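Shown here is one chain on its own, the form predicted alone, set out as structure tokens.
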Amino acid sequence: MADQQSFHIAMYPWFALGHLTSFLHISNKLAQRGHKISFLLPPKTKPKFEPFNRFPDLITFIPIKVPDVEGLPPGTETTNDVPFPLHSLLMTAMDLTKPIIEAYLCDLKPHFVFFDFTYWLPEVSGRLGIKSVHYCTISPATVGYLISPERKLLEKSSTEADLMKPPPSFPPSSIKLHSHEARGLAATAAKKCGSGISFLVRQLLSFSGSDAISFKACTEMEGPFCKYIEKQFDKPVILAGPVVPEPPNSVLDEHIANFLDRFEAESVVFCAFGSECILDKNQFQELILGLELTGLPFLAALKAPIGAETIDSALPEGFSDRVKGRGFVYGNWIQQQLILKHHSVGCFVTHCGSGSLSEALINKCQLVLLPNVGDQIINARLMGGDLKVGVEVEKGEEDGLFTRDGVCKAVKAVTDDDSEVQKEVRTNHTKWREFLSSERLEDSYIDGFIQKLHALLG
């Protein structure tokens, strides 16, 4: 057992940006305790992430090549430099790792392995004697609506209608889907991906064979969700907290720096999507003459919609002439929290990333919610319909599609002072701010996240 000070930790988080980025902030809180960080990751990808790396005496970047795979472009490394229907094809790549994983482990010979995606993990690190926790970035309320045991995804898929109502004792909660959401869940939950596993399944397996369960995540916001988790796969549920990141130690961009400062506070509507979500060029077009719509002044991080080689291709036409010094839409990397933390900004549209909603929580600028896929989805009904910390941009119930004037009426709805939501949504937002930025919360979840890692090994 390690003694009492520290332990030493792998790390092998699914290839996604957003994953490996939320892996590394917890390996951040643990090293600043002093626990050592064996942090497996693509080798073109670890030049991107050392700047992160607050502690490089205590976190050690391993580079794992990917393997190749018929039909992934050779050089792939992440999600971020495939289409989203090539990215079974990564998992499938991760999946032949396994060896090299598995040497690396028994050279290692750390503790605990946090892991995610690899559902094969747990196998190897049990022969190993090492512990396994499942270190999830989708939220407790996603796990519980799509992957609960009850829904006995081993015998069959989930279907549109399964998934359009919760499991049995699923808490009381507003979440609830439409039929476009339960439609495109059902057929990403049973394509195969990696191994020949449906991806539901495979995240089942992760759960089931994992020694702890763990979120980024607070009782006093999900609480019943994590509780309804730990009856179901009867195995503890670790929460780390809100693991709010570091505040970057760089400076906004000039040009956007410049952008925003010409604003007065509270002002400008941000609107980020991610670094993977890619719309087709209509609701990418209806997206930006939302913006424009509402008269405000913008700045909008968007990838070029599908089939567009570029931003300025995909713009309306006259768009550019019309929004002149007011509208900015930027198709590169943003710094997206110093801009949520700057004083002009009143209004953030996001597409309901975990890692984003826990940038908008800790700020001042209102939440305009527009989720794409998978946990986005569930995450959007979590805060505007339990939490009331946001408003849903309105979308057709079975097409899914949203107009520009939805858009704006979605962003109205938490700008205009006299909204009677705008009260409620900016209440509650202030309440949960104060809460997540309250002194000694972030200390106390990690202290008695470290505590109950220790008991998992007496």
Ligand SMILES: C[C@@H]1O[C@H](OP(=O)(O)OP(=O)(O)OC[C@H]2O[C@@H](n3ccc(=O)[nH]c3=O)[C@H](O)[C@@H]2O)[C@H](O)[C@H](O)[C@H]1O
The other form holds:
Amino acid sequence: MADQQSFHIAMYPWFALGHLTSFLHISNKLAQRGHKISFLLPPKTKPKFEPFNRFPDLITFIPIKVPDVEGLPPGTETTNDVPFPLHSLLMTAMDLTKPIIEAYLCDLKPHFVFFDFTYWLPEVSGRLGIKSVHYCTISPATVGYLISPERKLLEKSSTEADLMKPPPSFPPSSIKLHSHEARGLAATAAKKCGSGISFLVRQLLSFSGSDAISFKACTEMEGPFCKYIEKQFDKPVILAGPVVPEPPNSVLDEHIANFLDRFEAESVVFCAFGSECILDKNQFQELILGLELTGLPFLAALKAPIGAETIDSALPEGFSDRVKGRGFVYGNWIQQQLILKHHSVGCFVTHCGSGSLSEALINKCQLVLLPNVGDQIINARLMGGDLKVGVEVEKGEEDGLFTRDGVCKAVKAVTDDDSEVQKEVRTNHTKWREFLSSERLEDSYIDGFIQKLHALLG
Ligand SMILES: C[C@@H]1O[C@H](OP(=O)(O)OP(=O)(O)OC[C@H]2O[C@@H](n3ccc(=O)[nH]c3=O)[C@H](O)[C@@H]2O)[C@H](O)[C@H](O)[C@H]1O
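Form predicted in complex with the named molecule, following the form predicted alone:
Now the full complex is given, and it begins with the chain already shown.
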């Protein structure tokens, strides 16, 4: 196929906002270069994503109804609609869409289908002569560490002891897990993730079955992990680069803007934990008490903790009066990308979701890393250890709990002008921000990505 010809790509991401967002970002980059996209997603979710479709003449949203599954509340469409324990049922529901997706692929006849958790797609697309690409939203470091064939996951689940060590030929790195993290990951790994299959086996089958594995990543940041994965899975790993989304063309909510505008440049601590994280009440309170302890102005966007109906009902005694005018805990969706760009924001306390980290790296705010689950832990180690662009909040080795003092200490470490750590992370963050924002970087990665897709078609 000649390089200048355009493709038609079907997109079928796991129905989680972080994945749907990531697939739409790469769809925009491909449509910008004239390629056609058929984006399969749940009906009610479609309007939430339409404002972010920058090329509606090339990107078509196709509604896919989520089949009913016993125990899954009717109308559930994404992981944002149900608590974590029900995500497995949503995955089962997605598996039940196999006949519908096969019919669509038969009808649409795309050159490629991009997918991630639906491990059965490669078999379906292979029969239809369509190339399958596992477009992975989690980092190469996470995939290499947790899902490598060297861990022989089809023979046995990884135990806590297994996960305390990287796979035998994993590249040298600062990625080491604390025992509570290995314990949590081993439990998650073994947990059923749809149709009676464990999360890690599902991922392993998806990677192994695809024609190529793709990451939203750069060689300069994670090259050794990408090479390791290419060798272990014995198939092409094609990198899309940082795929940094254009800032939304909406304006910042007036209420939030009025709050932030009252403070000096780079003085506000912004804290957000993504679209899925729900903390327990103790940790929720330790987090916001830690923000209070810094003495700095702060804006936190968090879901109400487990067991609490609203944010207000979970706030510690006297907290609101003490922080009035200085601190604000917000329980709804917030315009994170616009807030990260606001001149008053000087520090970002993040749960280390891949989307948030991409957005943080191209902004100036200093990074405090407070991972919650899964890949966020390995992302934090990479950012705080290998790249040294932020500081992790200390947690108890055994219980994995953080304290208000730990939160305050990490914020001070990256905001106090006379802190050596602040100088180091600021320098490294500036280096990576300039690299990621450089003119030709994105074009060179996306152009290379498209050439490698051409090569897959032979
Ligand atoms: C791959 C999967 O992504 C998941 O997504 P999650 O939503 O937690 O976090 P991000 O990837 O940062 O994505 C969150 C996205 O939502 C945006 N946002 C979030 C909260 C808000 O109030 N307003 C916003 O605009 C934010 O700007 C970012 O773009 C998990 O990390 C999981 O660990 C990972 O495997």
